[in-house]
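One chain comes next, on its own, written out as structure tokens in the form predicted on its own.
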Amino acid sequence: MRMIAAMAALALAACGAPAGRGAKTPEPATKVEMGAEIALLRPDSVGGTTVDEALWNRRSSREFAAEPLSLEELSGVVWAAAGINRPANDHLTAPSALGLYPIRTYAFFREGVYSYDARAHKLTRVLEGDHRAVSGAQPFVATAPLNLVFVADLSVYEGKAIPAEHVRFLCGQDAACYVENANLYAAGHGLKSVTRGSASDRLLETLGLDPARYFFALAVSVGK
């Protein structure tokens, strides 16, 4: 029995799988059906590399394959980004200046444009069609496989007497925040990303959104 034990010990060690338990088998990537809504895969609460592996990691990319994102990646990305981590009060994995959480997500794909609603982690589609040129000015954006786009609605802040040059201030600060927690997802899950400081005058417009409540505050790209 010892050599029997010992014998599959050493298959074990020969397949690379560590001694004492079975290695996983990673699960196939699930492609992103493009539909009217995306539904997006719960979080995992334990997955990619280390924080300080990431933190190593994270780098700008502006050369992006033309592969889409799978619907795990997309799912995780986004929910880095603005997803919701303490359901009994809606807050987010970001943080936000005086919890009002002012940024709205776009996402941008070569199907459509859609939005994120982060009670229900799904997208919607609000247009149809490839408008990525428009999330950004340089040539790359109208390629990523993802844009995310980080728009400010202006209109949370209306009661709170904080100057308007201040407001524009906080919800900078806000998205900074949600570009950096997709940078490290990406950078802790194998993905590309760099943010991204402009878009095209287009955007608001192309949105449907008003400019005298939203502004354009950042903008990530993700690929592979």
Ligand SMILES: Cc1cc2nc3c(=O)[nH]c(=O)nc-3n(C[C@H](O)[C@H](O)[C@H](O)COP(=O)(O)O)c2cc1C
Given for the second form:
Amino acid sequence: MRMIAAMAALALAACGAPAGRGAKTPEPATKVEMGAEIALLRPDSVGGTTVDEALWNRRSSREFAAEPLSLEELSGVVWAAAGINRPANDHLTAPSALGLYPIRTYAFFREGVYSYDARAHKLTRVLEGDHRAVSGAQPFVATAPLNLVFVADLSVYEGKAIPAEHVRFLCGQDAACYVENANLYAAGHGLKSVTRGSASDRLLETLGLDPARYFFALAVSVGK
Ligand SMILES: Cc1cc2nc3c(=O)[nH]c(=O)nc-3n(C[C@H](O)[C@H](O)[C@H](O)COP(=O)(O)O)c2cc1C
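Now that the form predicted on its own has been shown, please provide the structure of the form predicted in complex with the named molecule.
Every component of the complex follows; first up is the chain already shown.
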């Protein structure tokens, strides 16, 4: 048992798990290099406002500056939404019904579309070019610096005796947890965000995803 605890502690340390909390640190601003992969920075436990302040500041914003997020901000908001906070068992910042984690996270930027690999805490490009408009159904989405799109993978529910309608409901609820984590990160770090329940009909086709297996669950636009 002690061995398992020691291994878990080692795994957390390897991932750069937080050492403490409370103090605020000014964030440096590193430009994101939009390559085939974007290695995100280790999650920080001492940045931003308190959770209480973030809750007071949480609101929907639909006007964003063209300025992209820094690597620190991008890393933080993606991790807050969909990152692993317990490397020992790969559990995430967001809860998931039955612990099944059906949500796949895509990041739409001006330069391309990336999928998020939570274990490696990196973004991998799946499409080049500006596809942001496809990630939503409102004009501001096409220019928002970052649109995080949460797609549910129904295959994780295969073999479970749960009615299809309820599965979709659970997936949507999972996605809402991811989105609210992103909203609170944004509010706590001086960023703007808005939850979005709408996407273009062409979203899955653009991502090359089979609509029999995947569906758009929810999205969040983030910017300054
Ligand atoms: C599930 C859900 C879906 C939403 N979808 C959209 C959307 O597609 N577009 C949008 O502009 N706002 C959307 N919103 C944001 C709401 O319009 C917003 O939360 C509401 O007007 C209250 O404003 P507040 O967030 O500033 O408190 C959505 C919110 C939720 C919870």
